[in-house]
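One chain comes next, on its own, written as structure tokens: the form predicted alone.
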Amino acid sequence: MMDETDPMFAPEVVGPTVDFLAPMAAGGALEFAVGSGRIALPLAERGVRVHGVDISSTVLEQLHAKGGRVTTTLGDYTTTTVDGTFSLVYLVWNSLSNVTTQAGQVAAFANAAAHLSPGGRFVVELFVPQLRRLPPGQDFVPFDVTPEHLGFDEYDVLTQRLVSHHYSPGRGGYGAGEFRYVWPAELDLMARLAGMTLSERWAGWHHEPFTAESASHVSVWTLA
């Protein structure tokens, strides 16, 4: 769980994300894994009707303590339903990879589609697996090596599981998280199963072109 000292809360990160999402949200927005409202609250400040779903009651309490007009539901976003439909459902900052099975990720797409009005959009921000950086016989890819933080991703290419290892001497020592990595093409198939088609894919929130070298993507699928 991020706190507000995390760089992801910086205005130069949040601002472009909200700029990207707001034009799609005229009919309301539903955020899966809303957390403490990093994106939901500034989106609501622009007059968007925002509802958030999160599995953690603690972060939802943090969100409501900040005020604002975001309504929430406690639950697993792969299966939890809320009343009404929205022109936008979104899932940011690699949160889809927290679902560690393919079936669960497919369910997330189906649940997003079930909450979209016709022509609505599902937006996902996700990393691209860095398997091209794995030498033969190696499982680890360093992604951050500084005196303050050592970060290594451990890949299991048979199961598409990834363990992200973090060591921060000044911030609690060692920690790790388990994820399921997904190729963009697999996501497109999940979208098709849910009745959606790809309409845009960028390398980031500034509409940077997505290329073979991109380390992440922002993808937009539209409900038929």
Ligand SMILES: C[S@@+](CC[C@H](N)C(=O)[O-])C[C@H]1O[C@@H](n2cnc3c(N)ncnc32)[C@H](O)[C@@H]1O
Second form
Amino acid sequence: MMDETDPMFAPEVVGPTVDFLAPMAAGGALEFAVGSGRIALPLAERGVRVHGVDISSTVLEQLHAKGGRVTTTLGDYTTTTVDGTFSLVYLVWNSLSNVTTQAGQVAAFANAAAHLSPGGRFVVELFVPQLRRLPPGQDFVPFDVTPEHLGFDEYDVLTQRLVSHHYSPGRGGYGAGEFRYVWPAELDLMARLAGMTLSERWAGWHHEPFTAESASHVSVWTLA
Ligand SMILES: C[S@@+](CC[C@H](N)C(=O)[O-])C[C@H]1O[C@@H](n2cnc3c(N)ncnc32)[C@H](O)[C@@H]1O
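Okay, that is the form predicted alone; can I get the form predicted in complex with this ligand now?
Full complex below, order starting with the chain above.
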């Protein structure tokens, strides 16, 4: 079950994301890790044919309970295939890092390419590993320290594993998630292995320039 009180569901986050994706979706859109439809449902409301894949039946039930025209397939986005092709495949809100092996992430790029029509685009929104904030001997990077939320990322620089620790007194207490962090250049190589090349990289959905200080990126790869 997704917590839809999360700030990622705010209109000022969702709106620019849909504005960015919609022009690329004339030939239909496939969302990997669709969740409860935060982006898929408003994209479909703009007249786009949207299909979603997610590994959790609970979140897909949450999505369908809202109505809307998004069709779905239950499965792992690294291997699940669906009928047809799309001009856009997208994977947002750091969900590529949910797959914790390099082989799995490479498979995600290959699976995206397999569902794209010629000239189609794969769009990924992902955090940039904050390795420059780790002095020797330190593994933790605090990313949010407020009375409402304490957030610390724990890096393992040998395995590229990251455990994100959260403590929110008003929202269920302690929780943690395991991820594989990945540098943008490694993603470009995964894209190349799948027959795609980088066409755009921004710091966010408003087309902000991507710089050495950017904490996140929105990358667009195009299928040859
Ligand atoms: C942070 S949520 C993002 C949901 C949605 N994309 C959004 O932006 O609101 C991550 C989602 O990824 C799904 N997920 C994680 N690993 C997956 C996998 N290997 N295949 C398909 N879905 C996966 C989870 O079930 C969850 O719904």
